[in-house]
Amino acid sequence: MSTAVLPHDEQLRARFSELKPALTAQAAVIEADRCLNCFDAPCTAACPTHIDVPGFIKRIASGNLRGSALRILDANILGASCARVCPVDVLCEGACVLTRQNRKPIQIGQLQRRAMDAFWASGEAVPVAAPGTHKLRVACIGGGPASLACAAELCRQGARATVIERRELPGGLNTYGVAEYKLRAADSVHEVEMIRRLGVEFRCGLEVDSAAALVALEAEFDFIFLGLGLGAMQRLNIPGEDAEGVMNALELIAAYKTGHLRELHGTVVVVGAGNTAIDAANAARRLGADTVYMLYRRSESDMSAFDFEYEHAKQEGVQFLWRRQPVAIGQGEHGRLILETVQAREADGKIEVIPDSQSAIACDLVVPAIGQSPLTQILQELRGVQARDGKIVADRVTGQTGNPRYYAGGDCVNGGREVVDAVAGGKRAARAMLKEAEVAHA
């Protein structure tokens, strides 16, 4: 697996520069000295994966990264990416006790870069527990965070894991939907490639769509993990939508993160309020767009991005139109678009349009961002896999589902979460078959 098909444009590079640089060596020692190595480390308990916050940070003071870098990934294999896009304002450093005495929290995310960075320069391999001891197979579908963290844990206990990835590269959103002044996607391969090293084959590029599909990978492997997201972005259902210059938020992510899209002009028009609309608002500004706003159909107060991303994307130039619903999308001049709005309330819960209060923006592209779309169509091919509302119900403890045969964890499960929960949910599914093995060859 290379990172060569990713771009290494340096314009697109300085313009994505990261958000917030990493630590110095003796920046990260002196924040280390700040910790209390709390007893009953709440930073821990707010963490989805458990990591010993105190334990990785005593060890970043006494300058023992590698010892820090072992504990962290003990509990998250995936702690390099988590540690760049977890929001750790709300999770592990909003539980700080430092947060109670009115002082600023540990910065345990930058700290927990520091420990990742100098793992990977080392060009150490993370420690196998027990290679080859196992003859469970199992097959992760979708190479995403909740996948990759199942197939790591598999084969660090000695079994076997196969991720089927139906894009080019693994890695799922962090590859592909976050931005990248967030995580850069060659960080993300090289995350994943960390991963292969353990064992986990990797087939790329192949889909699996389709009941005879499945049949074929009950036939090679013992137990099959769902990992697969969520579906397709959610359409505005509005006329003019397929028109040219129309895409949505995760397509123009991508599009800059894989090297297909340099640069923007003009105007751009997100539509949507939460943390992946201004994730592509944020890039459509530092792709050079001139105006970008956001248009929500709700007031400030609904929105449902982090107080932190919003501020973020104010700081960036990003416009933000309120209580205003897109009706429409046309033509305009010079092959411009006219989004076509009105002016909306919320009485009794329920959204209505105010009566003549239309208005038109002229623009160049229309990015659609309110949300993914329930999977569909592959659970109807799951047999004996309930789903509700579009998601896969799973045990919250094992990830199993109503098939014995069949784990699940993730977005598909929870709806839509952080990287964290997924590689929480992926852990401890790949725990629960390897305890199902251990007991059926007893």
Given for the second form:
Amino acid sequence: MSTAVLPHDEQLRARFSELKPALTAQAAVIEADRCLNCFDAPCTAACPTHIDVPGFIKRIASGNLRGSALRILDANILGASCARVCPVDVLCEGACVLTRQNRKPIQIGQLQRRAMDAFWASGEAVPVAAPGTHKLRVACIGGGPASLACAAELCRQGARATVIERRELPGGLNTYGVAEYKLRAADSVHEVEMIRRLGVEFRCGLEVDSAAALVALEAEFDFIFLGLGLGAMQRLNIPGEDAEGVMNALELIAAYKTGHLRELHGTVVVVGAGNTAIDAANAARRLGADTVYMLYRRSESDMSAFDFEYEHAKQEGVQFLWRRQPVAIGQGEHGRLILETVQAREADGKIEVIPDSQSAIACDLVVPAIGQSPLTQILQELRGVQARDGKIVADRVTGQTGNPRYYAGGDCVNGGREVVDAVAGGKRAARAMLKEAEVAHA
Amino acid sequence: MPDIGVRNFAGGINSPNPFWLASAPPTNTGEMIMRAFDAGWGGGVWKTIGEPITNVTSRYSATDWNGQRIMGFNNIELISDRTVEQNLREMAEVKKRYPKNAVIASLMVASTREAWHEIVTRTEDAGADGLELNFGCPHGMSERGMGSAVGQVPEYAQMITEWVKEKARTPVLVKLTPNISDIRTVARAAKRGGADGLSAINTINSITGIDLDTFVPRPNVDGKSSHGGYCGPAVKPIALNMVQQILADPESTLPLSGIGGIGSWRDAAEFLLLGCGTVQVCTVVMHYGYRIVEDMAEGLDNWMREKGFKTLEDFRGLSLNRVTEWKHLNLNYKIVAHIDEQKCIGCDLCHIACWDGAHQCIHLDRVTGPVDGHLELHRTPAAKESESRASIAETPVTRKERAAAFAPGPYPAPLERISRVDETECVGCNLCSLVCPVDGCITMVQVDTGLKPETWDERTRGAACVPTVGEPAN
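Instead of the form predicted alone shown above, give the structure for the form predicted together with the partner chain, please.
Once more the chain from above appears, this time first in line as the rest of the complex follows.
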């Protein structure tokens, strides 16, 4: 695995400077000292991976930084990226009891980053059980957080795990899909490198896209973990969508993070109002677009983006066009695009178009960002693994699917949540497989 | 408007307020003391005058706690490094310019009658309003037969006090060291020797800490350290106890200038309530400067106004007789903890403190159903925690999920996190109310036991002193 495809790009660094710079060592201790050290802490309960939050925070306060980092990594091997990308407002920090005393919650995400940064700086490795402690071999399909967490947990317990990723670099959306000002692709790759050192084998650039490929994996491995993520971005299904100058949100984010898109100009229209749509809109601003609109068919109060993301987008200068729907993309002058839109309204919970409300936006880039589609195609290939509504049906606790040799976790099971949810799913599945294997060998 | 002036303390010292700077670096020179008086200090005890010494560097170290600097402070500095002449010349100047402020000379000389007679005469000639005999300095000077070397031997302390009293025309205060098993033994000696008043406490022998990289204790003097004198907020409870011991003992009691961890008007009021006539302050000034006296004077004034006290004498010593021996405490007084559900923030520190540090009477069972009595029927904290860790939590990503996750309940905290006191088991120890981070959330409420007040002394008077059933053995 190499980082050669992630060139060090000063312009990118400057334009996507960190939204939340790291706390200094002393600021972290001061913040850590504020923590009440709650019993059975609500922040820990709110975290899908149940990181012992007061435990790692008090270790920062005492200066036991190695202990702090290992406390985090025990629960969440992607503690470094989660520290940066978790929507802490609705998770640990949202649960902090201090808010009920009209005090600011503890900056848990920032403290977690402090512990993880110190751990990386120390060059220490995560302790693992001797390989072969468990005679178990697992293939994890998909190189995103769910598979990484699953494989890491297996290797830490002494089993063997192989991550199979179709892209050049593992890390999934952590590497290719998170706003660079939150998590740098290079940091995601660094984190994956740490997981590789646990003994996880990576096979990148390898697509598992046929029944034959699965059969081959079944022959090589005891269990198969599906950390497939979601499918491609949803299409708008309007005329002109395949024109040059239309690029979906994930394509845009991956392109700038890998250095393939360095500059934008003019007017960019992002269609959709979720968190990814906001990441794309902010990116467009930072890449140089003068005007960035976000087009949403419903109202402000319906948007699925987190409140803090919405606020951030406004600060970045993104403009919002509510109850507006795209109907066609046409060609304008000088290679520009004309996005035809109509005004919508809601009646009895349904969206209807207001007659004679057409208006056109001349723009340079249209960015569809209306969510990822379910993984219907690949699921048909998997024997005995059931899907419902485009999501793999798996046991909530173990992640086991209809085929007992197949486990699953992350977005392909939960329909698309956060990195931390994927980590939790992958970890639970790993523990369930280890338990299953122990029973089988007992 | 209350009057916070001090009149005729120890038979003749007056000051516009009870706040004196203790003998220490903040009173090193006349220039410093005059700035302190300008800032509002009522009096100052001059940095101990004697044969000039040579100091080392470094000299100080501190104990920080939970993000707060200088919870405790330690020094290995000796007495004044300036000549007697220089100090006394400046003292005369200060007295001339600030006739209303109290200037007390702290003295320490070799243990001969002549040396003491000479320094007393010279100091009083310079205009000192009183003398403070430094029998307390615990480091350095004690190795040379002075300071606490005197203060730890009642006979020496009495003898030197007598020598001083042979010459002194102004009030003589003896400053006591706490580094002794019973501070009253030296207080009594000073009283027998004719002292007009006492100052207590001096600093406590200490090593504040050890550098975990160099393995040298702090303060580091070229790779070695030496025990120092500890002071600052950390020592206040120790000082209050010793002050109470002295003032409650008829053979010890004298007008007392209280010292030890005083950093605010509240601390000062506490020393005055035990009977001190003035207080002396140092560490907080070394931390923040002379300016802190403004709030001390103002705060004391406002508190006196609120309580209806017109002079310091109106409340001085009010709390002294509220301290008694344990055997005179009422065994039939009972309080239990009460949790205000509207104030609880759900940290559950009361629960874990009660289980691991007290008597297992605070439970997290409001949702699962309360169980009073037998400990075995309750879930242990460890069981409760492992249940939480085994639960499945997901990020609330949709608006609906977020609304559900943060839905308001009847109380600010979720009901399952508001702990419940089993009053039948609560021993009323106060621990939960001490750990609770919210003011007024846990209060201790008196319950009627239906029993008449009875002390241990009363219960066992005339009987063999054996614990009765149900009483703790100690």
